[in-house]
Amino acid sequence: MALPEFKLVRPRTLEHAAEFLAQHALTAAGDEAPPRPARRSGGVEIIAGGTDLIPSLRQRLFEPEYVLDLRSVPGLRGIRELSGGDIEIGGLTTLREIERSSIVCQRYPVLSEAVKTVASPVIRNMATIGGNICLDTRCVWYNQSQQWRRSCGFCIKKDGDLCHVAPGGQKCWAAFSADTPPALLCLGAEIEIASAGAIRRVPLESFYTGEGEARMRLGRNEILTRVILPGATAGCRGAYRKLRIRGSIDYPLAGVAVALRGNDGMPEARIAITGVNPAPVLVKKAGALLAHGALSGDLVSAAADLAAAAAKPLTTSALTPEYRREMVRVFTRRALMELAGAPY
């Protein structure tokens, strides 16, 4: 499939980037910007590796009037240590630098975990830290080729006004399926945003919608610049495990990341999934059922069980719910288990 016409644009600087967002994209009144919606025709699209982007506009996805490439921008890729311990990862950086930094994999284990998952050593030199975050939410209905969607008539997400997921429904229920955000959530991750005159940073956690059309809180005038991971969660050891068809190549159909600290007492651990929500979901139920004392059997069976019903697969993928949700309570298990040094 041949890409759609577009006017690619690439500017030298980051102020450049913002200031051409700022003048061709489409924002509502007021002080803070709109999520962002689903790609449609026209506007701006924003491409750092490209490895999402490009199949997408393939299969006519979205058809933007402009590619914002920011390759050329300085000072948004690498990895650095701040002052107070914590780390900033620039959101142009590769996941292949992330994969490869000692710093990352001695400090951060479970996203280091989490990126060497993610499709193949070819995509991860390409993928940047910043696009898997904000990557597209996922739908057996919706990632197909024009022809395939429209003999379907279309869907919530793209072009139409059925869920053929949830008929009847209102909502999109397109799956979130990237690996390292439940990693930086497991890590209390913020991200640094910059518009044209202005620059936020916000937790990661408050950065998804829950809505599989518009899933982020980004406004079409903003960039995502940077991630930055807390000293305080520097040293959690970490395990990440994922469900897919094949073992390179494909997006997670379920995933769950663990971090942990301290071994006997009260261990402080967080639990996050991906690959069955329309978001990232940090469990906090069961981070705060685990605090109750020694990583028993039964306990970890518990914090399981709590996983699993916070995931709330629909037929977006070609495996079932059910089996996805089971998948789950199991990968939760082995991963808890693994980090405390018992068998499973």
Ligand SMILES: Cc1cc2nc3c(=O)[nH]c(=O)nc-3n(C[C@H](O)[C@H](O)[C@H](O)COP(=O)(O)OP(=O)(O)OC[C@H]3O[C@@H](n4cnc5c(N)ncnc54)[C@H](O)[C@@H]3O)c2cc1C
Second form
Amino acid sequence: MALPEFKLVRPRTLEHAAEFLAQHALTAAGDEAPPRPARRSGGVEIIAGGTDLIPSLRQRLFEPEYVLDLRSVPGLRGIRELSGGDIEIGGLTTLREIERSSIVCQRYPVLSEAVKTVASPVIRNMATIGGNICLDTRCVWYNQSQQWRRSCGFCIKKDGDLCHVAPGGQKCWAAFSADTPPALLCLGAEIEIASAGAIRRVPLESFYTGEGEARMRLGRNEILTRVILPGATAGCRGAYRKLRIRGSIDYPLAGVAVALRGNDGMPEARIAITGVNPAPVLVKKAGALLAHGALSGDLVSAAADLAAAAAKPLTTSALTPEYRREMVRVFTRRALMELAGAPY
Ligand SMILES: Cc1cc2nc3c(=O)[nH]c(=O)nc-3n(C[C@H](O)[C@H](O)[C@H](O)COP(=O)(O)OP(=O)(O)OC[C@H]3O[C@@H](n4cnc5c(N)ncnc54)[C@H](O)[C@@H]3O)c2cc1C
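Based on the form predicted alone presented above, generate the structure block for the form predicted in complex with the named molecule.
The next block holds the full complex; its first chain is the one shown before.
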């Protein structure tokens, strides 16, 4: 599958990149942060590592006039400790750099575990954290060649007006299938977003819309520049469990991240899931429940039930929704028991 024609733009500074987006993106510059509209022909697509964008371009999932390559923009890469104890990860930092970072491994093990499960080492050498956070939602009816999609009459996410997964509705139910966002949600991460003349910082928790078609609150004139991990969640024990068909390469068909602090008395736990909804979801009710006492088998099972209830998988992948939801329950229970040091 050949790439469509586009003009490649390589800005040398963040200001130039933002100005180019302000002039050429389909969303008007200065727009506050509308849900990112579904992709249309024309406009600009940002490329970071390109591990998702390039296959998608080949499948004609988008046909931009310009592709804006961020890799020559200085200052967007690396992991740094900030004065207050927070950690900053540049949006263009590769997943391999994060995987190898001793700071992340020691202070934020849940992120370290999640990163190691993304795709394969070769892909992690190219793939960036910004691209992982902004990853497009996925569906068996969408991530296909143009010819394949045409033969089915296309779908609501691109070129059609029907969701094959939920034909009665008007919404796209493609699943958000990136591995690091649930770990970042457990850590209370924030992201920094730049546009021409403006920078805003938002909790990752408020970044996703929950809609498969317009998945995130990122204007098309905006760039994700940094991820901030708060010092307050450093040192939490962490685990990430992932359901996939092959032990490497595959996207999560269900994923559970857990961060835990304390053991006896009132443990502080945060649980987030991915691969089973159009957005990664922080299961707040499970965290609140676990704050009620020591991690007993009953409490852990109840928290796992809440995580499974928050999972709303549809037939967007090869495995059945029922199995994927059940695995959310199983993974949550296993991860919690493992972190509590108890057999499961
Ligand atoms: C075979 C294969 C297996 C994979 N398996 C997994 C997996 O198991 N788990 C997983 O999570 N992912 C997987 N991926 C997807 C992908 O490799 C990763 O999600 C990766 O982190 C994407 O990062 P990237 O830099 O390559 O993004 P790109 O492909 O460059 O971009 C992805 C999207 O993010 C946008 N974007 C990128 N950076 C920015 C930014 N700084 N600001 C604003 N928008 C931005 C782009 O416009 C694009 O829409 C897989 C991909 C392949 C090809």
